[in-house]
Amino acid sequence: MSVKVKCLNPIAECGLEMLPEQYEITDDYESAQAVLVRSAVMHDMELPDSLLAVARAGAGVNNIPLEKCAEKGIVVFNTPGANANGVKELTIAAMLLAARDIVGGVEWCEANKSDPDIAKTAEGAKKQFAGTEIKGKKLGIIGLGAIGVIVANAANRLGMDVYGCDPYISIENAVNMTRDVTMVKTNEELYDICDYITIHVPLLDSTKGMLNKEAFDRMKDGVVILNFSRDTLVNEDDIREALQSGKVGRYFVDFPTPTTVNLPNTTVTPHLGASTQESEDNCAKMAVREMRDFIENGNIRNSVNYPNTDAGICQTVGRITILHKNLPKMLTQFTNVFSKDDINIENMWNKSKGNFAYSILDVCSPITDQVIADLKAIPEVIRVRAVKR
């Protein structure tokens, strides 16, 4: 069966490549059984009947609605930490920049390349410009996932002193990371002592402007600010006010608006943390291989709509899976239709994510029509696919 695949944007060509022949690149909307996106907004956008999966090439997903497929039965994908190098390095490099005036300098022998004695003026101008070095500095870093935990372990081999915070941390990330770090429990010991401060989390209802006066005034006075997640986590009103009185230093932000490109020492960058051709890459294959795996195996890794499950590839003479609501007894409605038939299961795997959940059953006989008629008509069943039968 031809697999249609549609891009909503752009996708690194070193992704698409790893689509075999059953899969074909479409342009018809309507009818793809996979998404690749990147930025394209998708809120507005109708979600045809035969959409399986979206997959995003990359971290964010605020333009995909997510409650909205997880109702349809489309499992949405991201693909954390593939460009997680890219932000961290240009998060190393705004505190280099932030600790010395590069770009001040730069601009300094720019307006003076005219000057037959620059070399002899420049001595003279050179310390507006120097700045301090960030060994020794201490950086707070909120947020320990893929970025996080290697801004750290970078920062830590620049001889800085690294305190992390992330309550939500997972046990994969805690052992990547070096045991340098200082771990504390609440963000507001890191603005007590931190003369870096950079944020990595996603932007959540619980995380929007969570950087805001409050905190700002516990900060250290001339504190600097690495924003390379999202705008929004960031008060516009209350750092433009830190900036103006000097509890801010300076702030490194990714995302260009009317208000950031107007704030006082501030630098803005134009969304380039992933824009890497490595990230761009990176994010396009981790895409490609998460969507097959769901399409031809029933699993799923990475999605930010249902829950991880992974029964690696099907042994048996069969295997279905079920999109449904999290509720009680939906398990023993599913194992009651392959008893009605006489079909043994000989393995289950079921897991849930708030209000919905996912199970994977391999049978040891052939899966009929009625049977997946039969597991459609259970009450709260959303989707049910044969993968193999």
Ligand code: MLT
Contents of the next structure:
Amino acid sequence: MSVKVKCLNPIAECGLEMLPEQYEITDDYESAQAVLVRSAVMHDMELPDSLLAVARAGAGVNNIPLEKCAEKGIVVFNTPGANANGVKELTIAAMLLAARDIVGGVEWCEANKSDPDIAKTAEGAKKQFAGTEIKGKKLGIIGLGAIGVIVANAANRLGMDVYGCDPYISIENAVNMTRDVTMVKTNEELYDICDYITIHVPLLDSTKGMLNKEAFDRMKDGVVILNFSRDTLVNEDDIREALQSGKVGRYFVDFPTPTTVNLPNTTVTPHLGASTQESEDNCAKMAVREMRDFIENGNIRNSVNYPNTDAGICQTVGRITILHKNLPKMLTQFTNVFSKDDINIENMWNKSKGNFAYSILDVCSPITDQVIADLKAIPEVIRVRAVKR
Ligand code: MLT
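In place of the form predicted on its own, output the structure of the form predicted in complex with the ligand.
So here's everything in the complex, that chain up top.
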């Protein structure tokens, strides 16, 4: 059976080339089993019954209705880290642009290009573009995920004094981060001391508007704010006021909105963080790998609405996967179904994430239609799929 994949945005060719012949790129969203997406907003889209997986080639998932997908048994993946280097490089570039008026200097040369004495005039004019160095300045990083950690390492190598705050930092990210970073317990500790503050957290109800008046009031006068994560992490009215008063010296934001493009002392880029060939290729390849591992083996890696569950490649006669509610007695109900049909369960994995859970069962005899029907009949079960039978 062919697996239909709908691309809601252009996806890098090197990723699509990783789809073997049983996959087919389709224009027909209504019958697709998988969706590959970058920035297309899916909140108002119907979710077809055929749809098993949505893989986002990127980190942010605020364009996808995660809960609605989970309720419908659609696993949503993202690609954390795949575009981190692109975002890191732009963050570092923004700090250098904030420290020195490089853009003003370039514009001056352009405006004076017909001056035959430009070499001499430039020596007089250049003082208006002089700035500072980032070496020795204090950088505060809010969020030490894949991006925050490599921003920390790069800034440390450039001689900055780096402070980081992330109560949920993963072991992997902590291990990858230079020990020279000073960890603080609260964002407020960063606000008090840092010259540059960069934000690398996802947009959630709990993070929306987190840089607000209260935060700006605690910061050093003239602080530089960098936002390469999502526009609404920063309260737009409050940052306008802080920019007008000089409390915030400069704002770099990668999200043009009717408000951000009209803020004073602000440099806006058109969501360029991950717009590099390398990032687009990495994201496409990772999204396709995750999607294929789920379709072909039932494994979940880097999902944002179901628990990560890795059962490897099935070595037994059959494998059945069950997306279900995270409630008591689920496993008892599943095993009862198999014992009724005298099917031996060789291996079993069960993981939960919030209200949802996932079970993979490898069995020693062929999976019958009756077993599938009985599992589907359990009220708390959302979707049953025989990956191998
Ligand atoms: C991300 O969420 O990965 C970045 O903002 C880039 C993108 O949206 O593609």
